[in-house]
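The form predicted alone is given below as one chain in structure tokens.
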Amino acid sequence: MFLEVQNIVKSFNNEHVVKELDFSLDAHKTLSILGKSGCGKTTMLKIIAGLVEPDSGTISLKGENITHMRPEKRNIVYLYQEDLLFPHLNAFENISFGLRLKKIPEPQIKEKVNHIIASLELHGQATKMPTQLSGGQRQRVSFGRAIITNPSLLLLDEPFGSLDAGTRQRMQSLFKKLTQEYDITSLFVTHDLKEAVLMGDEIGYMRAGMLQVYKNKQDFINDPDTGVQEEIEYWKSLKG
């Protein structure tokens, strides 16, 4: 198994905020999470990621013990929701800071980062700043410096957040296509129901600190406990 987390638990001031998490995925997939504010989706990707350490429980990646190694070592990488880009960088060099302190050979991250930047479609996009970038080109150049490093996973909290409802459907859909193309494996948190049953290969909900995953999407829809059932019957009756 690509990740496997086992027995987690993280309590802060005596408040379990996360009990026995126990969950593995496999490579190439997306784990969507599904969870209301304040049941412990945050804390759980802080420990995975490493900038949270856990009371007990273990954490495997590739087949490695990584519950407590440093967050540098993990080839992990954590996305928030803020798009956290250096300001005084352009678009290419924010994409290419990673590879940089990689010291990868210049032709090389020039041939990386344009393909990259085509793949974001963010053409003509390159040499602004960041204040010249609308809020989805932002996350696309946050996704880019994420992606073009090749981590081994990438956490993602609620990534498209703060975006319009119009971004948000093509930041999704653009999600869909680098996953595919760059093989990612990622944890999806969001708090929005479609958004979740759209990203996932497979989905989880979390409640006070506890994640149950489903083994597919029909038993997710059919759990009472996930609101799906409620939203359906929900538009079913506007259309009446």
Given for the second form:
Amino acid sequence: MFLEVQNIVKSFNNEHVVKELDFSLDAHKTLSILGKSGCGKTTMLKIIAGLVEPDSGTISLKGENITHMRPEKRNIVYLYQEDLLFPHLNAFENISFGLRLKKIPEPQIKEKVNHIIASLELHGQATKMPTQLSGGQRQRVSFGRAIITNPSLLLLDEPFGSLDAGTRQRMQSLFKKLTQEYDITSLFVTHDLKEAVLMGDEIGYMRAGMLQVYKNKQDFINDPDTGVQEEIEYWKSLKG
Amino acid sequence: MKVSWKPYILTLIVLLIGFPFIFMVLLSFSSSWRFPDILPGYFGLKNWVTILGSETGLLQSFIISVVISLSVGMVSTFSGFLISRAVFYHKRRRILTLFAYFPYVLAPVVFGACLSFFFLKIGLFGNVTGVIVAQFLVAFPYALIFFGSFWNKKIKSYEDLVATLGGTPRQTFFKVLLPLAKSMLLICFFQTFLISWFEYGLTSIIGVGKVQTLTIKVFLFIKEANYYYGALSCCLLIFPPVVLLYFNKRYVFKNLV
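For comparison with the form predicted alone, produce the structure of the form predicted together with the partner chain.
Every chain and every other molecule in the complex is listed next, the one we just looked at coming first.
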């Protein structure tokens, strides 16, 4: 398996935030993780990214144990709900940030950034500062900044949570296109039912620090805890 | 037609605020100005020329003050920035921040008296290094409290993001934290420079008259009733803050708007 998470446990002040986390993921797949606020989704992502140390358990990526590896050595990028663009850099420099950290030669940086700007449909925005960009454009720059470093795993923590419905839909389509174009493996955390179904090749549901990954989408739909049945009934009742 | 008093009142206020400064500059060019004379007995560059001579020691005091204030400003700003980060991530950050207020609970003279014993023991009494260290002990807590507002969850998220993008803590510091804090660093340097520049009580106790900063010199001239040299040293005293104010207005506040 590409990513293997085994028996991860994490507590804060005697409160078990993550309990016996156990799942795996194949390369170039997206696992959508649905769950209510405070169920431990963000802590789980931060543990995988290396930003929070687990109390016990192991994490393996491409067969290598990375449980205690520093975040900068893991090649796992964590994307927040907020775009977190660097306010002192323009869109081009924001995207190229990770490449400059790795001291990639300048001609290669230009070529890669220009290519990704085209993929992200950001023509003519390269020299603009973050304050001059719209919410959707900022989120796309943030994606570009993460994808350009060619991460082994991309962790997305409700990335479209702050966008309006229309922009959110466009970003979902764009993300699907990019995951195929750049062979991205990702964990996509969301609290939106439809988004979880749309974005994931696999779906998991997290409750009280425990993650259940479903064998297929039908199992997920049939589980009464996920709320899918309620949603279906609601729309049916509107139809009359 | 209704007469507007606003321009007249504004002019009067500007004159009232500006007059002491204008009078101070005029006084620095004067000498032999005794009551009831309306004009001074001498008006010219004589006082200013004495800056270059060693008679009054004003030039020396000016240079010492610049060296002390630049050292205190730079060291306390950078150390305050770095240590405030450690304080923010510390479990007991509230109590540590509370300690930073300690130097301000005591009057500078009392604080100086408390320090003098230790400074005497370690040979920092009556020299420039001692004055720099003493003033640093006042300016550093200010910087620590000042940068307390910079560190927050968003900055932590930036740090985490850079780490996952492959950045080392050193790269995070130079490529993200310093640019983000640029304006605050400049303002803090300006403030700590001013704290040091106008410091009197602590400097007079630790310097024991051997380290004559410009502020000490101003008080000496006033005690001697030498108003002309007093005004001259005051002109020198306000020169660096005015230059800093100009740079702040041009490069810092412009970016904040």
